[in-house]
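First, one chain by itself in structure tokens, the form predicted alone.
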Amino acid sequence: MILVLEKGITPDQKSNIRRTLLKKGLIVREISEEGQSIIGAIGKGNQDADFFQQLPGVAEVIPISKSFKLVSRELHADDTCVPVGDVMIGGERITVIAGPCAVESRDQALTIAREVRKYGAVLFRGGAFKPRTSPYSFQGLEEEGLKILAEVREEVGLGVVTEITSPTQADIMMKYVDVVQIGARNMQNFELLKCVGRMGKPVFLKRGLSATIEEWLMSAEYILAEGNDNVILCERGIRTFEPYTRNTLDLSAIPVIKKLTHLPVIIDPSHATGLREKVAPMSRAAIAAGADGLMIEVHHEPDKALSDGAQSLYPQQFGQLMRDLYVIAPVVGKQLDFSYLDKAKAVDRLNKAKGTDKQRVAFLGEMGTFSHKACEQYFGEKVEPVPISSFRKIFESVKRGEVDFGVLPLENSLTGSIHENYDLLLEYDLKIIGEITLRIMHHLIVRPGVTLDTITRVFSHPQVFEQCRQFLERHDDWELVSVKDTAKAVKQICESDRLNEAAIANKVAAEIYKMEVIEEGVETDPRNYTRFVIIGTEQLEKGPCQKSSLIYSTGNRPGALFESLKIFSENGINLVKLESRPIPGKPWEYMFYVDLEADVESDTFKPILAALVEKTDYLKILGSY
């Protein structure tokens, strides 16, 4: 059952409705959820609710339906992300997880942990106990195994995934490992649940060969009863009647998963399909129906493997599939971050250099823009986001060091340039570090209880009119309002009393303000997408970059533009923008905005850049990111 508590509820109730819940036998979980304080009590307990609605402190006492309680949503409305290092699994930013299926030497994982990570993955895979249908199979290196994930997680940077296969291993596993794996036939191996329950690390919960969904949730719920909640589930194939792959990937049950429990879900398309060439179109599938993550099999010499080499990716088959889930993820909402790692590493050495908990991040309007967005999936929840008013408040900020750093948007796929921002890069000495593009859908967001008959007036930045005129225009006797920002329109309705007005916006600000969606995807074409920048001072990591941006003038005169774009035709580079803007006081002479696929402040790239400089009349480096 869920004991909401009473907003104005005293410290002493509330250690004293703790008490006789666990004086009652029952499992207790304190939870603040959307600012408002419950307790989940769970077990075998009396569990009279009137008795309890008699308690001081308590509002209201609600009945939990699900069978598995601590894993439900009904006792915890709010996703769940586990945190492993510098990885959150879960959120807006995809997982990763990707290893040979077995630990075979040193040299091995060492070589693959190298390859996966430069593509991408974040956690590294490697079975070191391995449970195999024939005895006669290998069955790892057993502590050897762990001694080699461990120096992997030193020498290349990437948390450690293994599974363990009974209790008697927990000791060694606190010692070496990061996340603990619970393979598909150990799922209901309830003393094994209980040991990874009290051992408190992260745990890897696979799905069983013949599991129902709600046998797959209980087995979860056995681990969270023992007091940890860092569990992750792990959808890899079940058994069917269908011979042509290993086992059959089970992609229905993530948004099904999602909408039982808050827990993170990943897929394991390589033991699902059992087949090199299956792995990457089901990786696919798995991100666009809603998975938080993959658990993806890769080995460099495959062939050789001592362990289900026929599903395990070469690593540039690896590093493809990458590429490819970094196009699909932004249509459902989320991010392949490639430098999530080295990101988070750069901030936390920022902190301690400038003895701050947190970097501070300036994003334009309110909490809830696309703009606040696009700081969390960048940055994680690693930074601090700060909203402020203005385009050029925000290079003011970051100039003056109030601000690390600031998240502009740059150019929309529909509208074009936002060229306010590109005329402040040139203005200010500031650099890009880093880009992210988003998708951006608006939802049509009203009060509680208000529906779509009632509404005479709808707020939004004028640019979200543009980009939902068609929808718009099924209702034109609606007044429309401009405002500064998407955020600010949903803070306008939430304060207002009036029940004829509506908000279009994203949906995170529905949830901040606690509106309702009414109307999903009002914008005319889904195919909108916007690109932020990260400006700064300084590079935020060190290293290669993958692309630059530049500006520069050439002189008035007959292929002056085309000899600058020569250099980069004969030297192979790719140009993924060119733009041209007014200079400032020089009526109809203009700069060259140019974004590249090469880092121009590599010592590779200094003599292009000199025959650059010989052929404009003003260039300015942008950034390289």
Contents of the next structure:
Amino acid sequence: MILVLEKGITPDQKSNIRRTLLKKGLIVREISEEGQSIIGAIGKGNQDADFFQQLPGVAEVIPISKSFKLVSRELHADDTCVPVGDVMIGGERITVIAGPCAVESRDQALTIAREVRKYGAVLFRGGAFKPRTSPYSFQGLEEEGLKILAEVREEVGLGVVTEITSPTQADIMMKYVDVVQIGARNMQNFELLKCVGRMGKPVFLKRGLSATIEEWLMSAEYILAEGNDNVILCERGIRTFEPYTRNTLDLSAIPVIKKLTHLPVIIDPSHATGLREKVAPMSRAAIAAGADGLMIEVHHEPDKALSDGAQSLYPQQFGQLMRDLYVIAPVVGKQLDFSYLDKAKAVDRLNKAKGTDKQRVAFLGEMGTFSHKACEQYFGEKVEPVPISSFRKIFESVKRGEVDFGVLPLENSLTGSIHENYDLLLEYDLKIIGEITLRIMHHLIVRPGVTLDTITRVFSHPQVFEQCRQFLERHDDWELVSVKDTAKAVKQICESDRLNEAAIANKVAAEIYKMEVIEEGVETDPRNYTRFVIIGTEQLEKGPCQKSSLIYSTGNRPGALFESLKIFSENGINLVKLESRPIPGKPWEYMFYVDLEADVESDTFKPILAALVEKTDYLKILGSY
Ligand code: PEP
Ligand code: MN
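The block above covers the form predicted alone; next, return the form predicted in complex with phosphoenolpyruvate.
Next comes the full complex, this chain leading.
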């Protein structure tokens, strides 16, 4: 059952409630969501709702209708993110775990680990204790394999995941690995589940060969009931009558799981299909269906693999798949970040150097704006997002060191550049140190009960009105009221009691203010993306950059622009953006804004830069990233 606590509950009342529940033999979990405190009380003990309702400080008692309790969304509405070192499994970043089926040797593990890390995997997998169908097949290197995994963590910097097949392995697992996997064959090995529950390390729980979703969640419940909430579910195919694939991948489990539980879900397309060529299509589908990540078998010499070679991707195939996933993720509101681990390390380094707890990152508007989302997806949980009311103030705050970085929208695929920010980039001496692209979906949001036909006034940002022009033309009697950001628009309708108002904003803002979406996706073109850049005084991480942004002007003479562009052409450098902007105070003179696929601050670029300086009157490097 769920005990909703009164807002003004005293610490004494709370500990009295806890004591009473524990005395009745119940498992107690305290959860605080959106300012509301609740206590989950689970177990075999007496759960007489009337009795608990009487306790001072209890506002309401709600029974949990499902047989699984601690894993249920009824108890825990927000998504759980499972931390594994610098990696957060769940939330808005895609986690890819990759590696061989089994650790075969030190060389094999290190070679594959380096490859998969290079392509963006954030955790390494590899079995040391292999539960094989035949007792005559390779059974794994056992403790020797675990030692190799620990070496991979040290040498390559990837956290390691491996399967535990017996409670007797608990001690060595504690010593060497970061995540323990419960294999499909052991999903209902209840002693093992209790054991990993007590170990406290994150648990990667595979779905059994023929387990229902309910049975799978009950297995997760065993782990949580022991006090370990860090469980990651993994769908790896179930046994059906179909022999063309090793198993049948149940992708429909993803939305079911997302509704029933707060735990993250990862898809294993390798064991699901058993065939290399089927792995990439199923991986792409899994991300599109809302999975939090993937576990993929990769081997540099799959023909020589001691197990599951036929389903293992070559490293390069894995790399190509990662590029596809990078493109797909923003479509479903997520990110696959190739520099996830380096970024986390860099943020830690900066914290240490500055003696701070968390780097502060400024963004425009309030919590729930797209800028806020860009900040979270770029940096993860390791920074403190700081809402600021104007773009200029963001530049000022970064310049004065009040915040460490700023997040700025720079261009939108439907409406073009956000010129104010380009002008500010010209004016301030700050650097672009990174970029992130978000798919922008806009929704028509109202107070609960308001319908489309009663709306006469709509609040949003002017850029948003522009992106939703076709939808708004169908309602040309609506008054459009511009506000500073989309979250403010939702706040506005939330705080007014008028029934004729609506806002256009994203879903998160609607959720924050408990408003209702009555029309989804009202942007004119669904391929609506905004590119955000991160500004700062210094690079987050030193290393090779793929892209750079420049601003320059040329003299007003025939062929001046052509001569500058010729330098890029002759050096085989691809331009991905070229735009001109009037120079303030100099009528009919222009600055050129150029993005190119090169690291202009690298040594190899030096001669090219020198040639460019010669052909330009003014040149400013906005940054390489
Ligand atoms: C594995 O991940 O190597 C494995 C044995 O998987 P499963 O338990 O899903 O068969
Ligand atoms: Mn395998």
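Bear in mind that the values here come from a model prediction, so they are computed numbers and not experimental data. Rigid core here is just the name for the largest C-alpha set that superposes within 1.5 Å across the two forms. Positions refer to the first chain, counted from 1.
Annotation: Cα of E541 displaced by less than 2 Å between the two forms, core superposition.
If you fit the rigid core between the two forms, you'll see the Cα of R284 move by less than 2 angstroms. After superposition on the rigid core, the Cα of P63 moves by less than 2 Å between the two forms.
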